[in-house]
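The data below hold one chain only, encoded as structure tokens and taken in the form predicted on its own.
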Amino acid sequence: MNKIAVFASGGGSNAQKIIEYFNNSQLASIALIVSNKPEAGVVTIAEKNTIPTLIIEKEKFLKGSGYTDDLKKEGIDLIVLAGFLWKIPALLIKTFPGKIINIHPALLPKYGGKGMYGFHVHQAVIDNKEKESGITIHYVDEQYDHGQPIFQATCPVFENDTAFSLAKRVQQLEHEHYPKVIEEILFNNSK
């Protein structure tokens, strides 16, 4: 049985649909929730759901062992991100490689980067007058929002569109893709 680390720094909605997701398989369990505020909303959804919780430290995440050790002892085998919004230090990479994935809310190469999460990639691809947006699933590597596509899903961007109703419609897209997209990784990570 695969164990899965979700990383999520605010509401949880996505670690939602992951552990719903997850809750009966054989293939894969959530064994821990990660977070960087012990008030957001996925704290709750970990206590609701009974997984364990770690509260981590800017400073010890960045600077010292980026918790690898306490992840090593959960003996967890993908990281998922789940609107975590810190950087992941190379020391976490490096002792998971290729086992550190991401969803953004855009198609990159596009509006990603530093500073591009939530409602500023919306208004961002709405001021450019897109006509389409959407997800990107990729592995993590040293810089924000750049390491290799998995998975990439569409949806239209519309004149009267507000980064409130496109925000809607690309989180559509993350509930309905990333447990998926988690699981095939997994699958073929086992064969």
Ligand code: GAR
Given for the second form:
Amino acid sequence: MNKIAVFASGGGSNAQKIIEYFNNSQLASIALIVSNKPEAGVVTIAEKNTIPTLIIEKEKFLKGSGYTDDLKKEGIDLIVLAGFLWKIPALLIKTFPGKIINIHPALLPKYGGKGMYGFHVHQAVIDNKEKESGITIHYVDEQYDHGQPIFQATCPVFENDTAFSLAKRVQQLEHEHYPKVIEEILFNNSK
Ligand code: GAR
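Given the form predicted on its own, corresponding form predicted together with this ligand:
All chains and molecules follow, beginning with the one already shown.
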């Protein structure tokens, strides 16, 4: 059984979908929710689903051991970022090579990078009059929203869209695809 750690800083709707998807799975379970915000919605979701939570501190995460010992002790096989807003430190990437993935609510390489999250992304897409947006799931490297792409899905951007209406459309894509892509990665890793 593969053990997944979900890292999230916000409401945790993706974390919720991933937990639901793997609820009765033979392939993987959500072993740990990691968050930098004790008051985040995702922490409540973890509690409701009786999943252990690790609340992390910036100094230790970015400059110390990066909590690698805690993650190794839990036997984590895959780290899934779902709205986690801190950069992943080099030591963590080195400890889990090819085992950290992220989802971004736009078609990278466009509209990624520091400060590009949530409504900032969707507003920039609308301001640039893009006809299309979507999601990108990618491996994580030392730059924000940068590593090797794994999967993209697209949706239209309509002329009367607001950041809010576009966010909803993109979020539907995230919920539909992220759990399945995670499953596929784990399945391929186990071959
Ligand atoms: C998601 O839309 C995810 O793509 C985004 O944060 C949101 C988290 O929502 N991540 C980024 O922007 C990373 N640069 P959630 O808390 O409802 O799952």
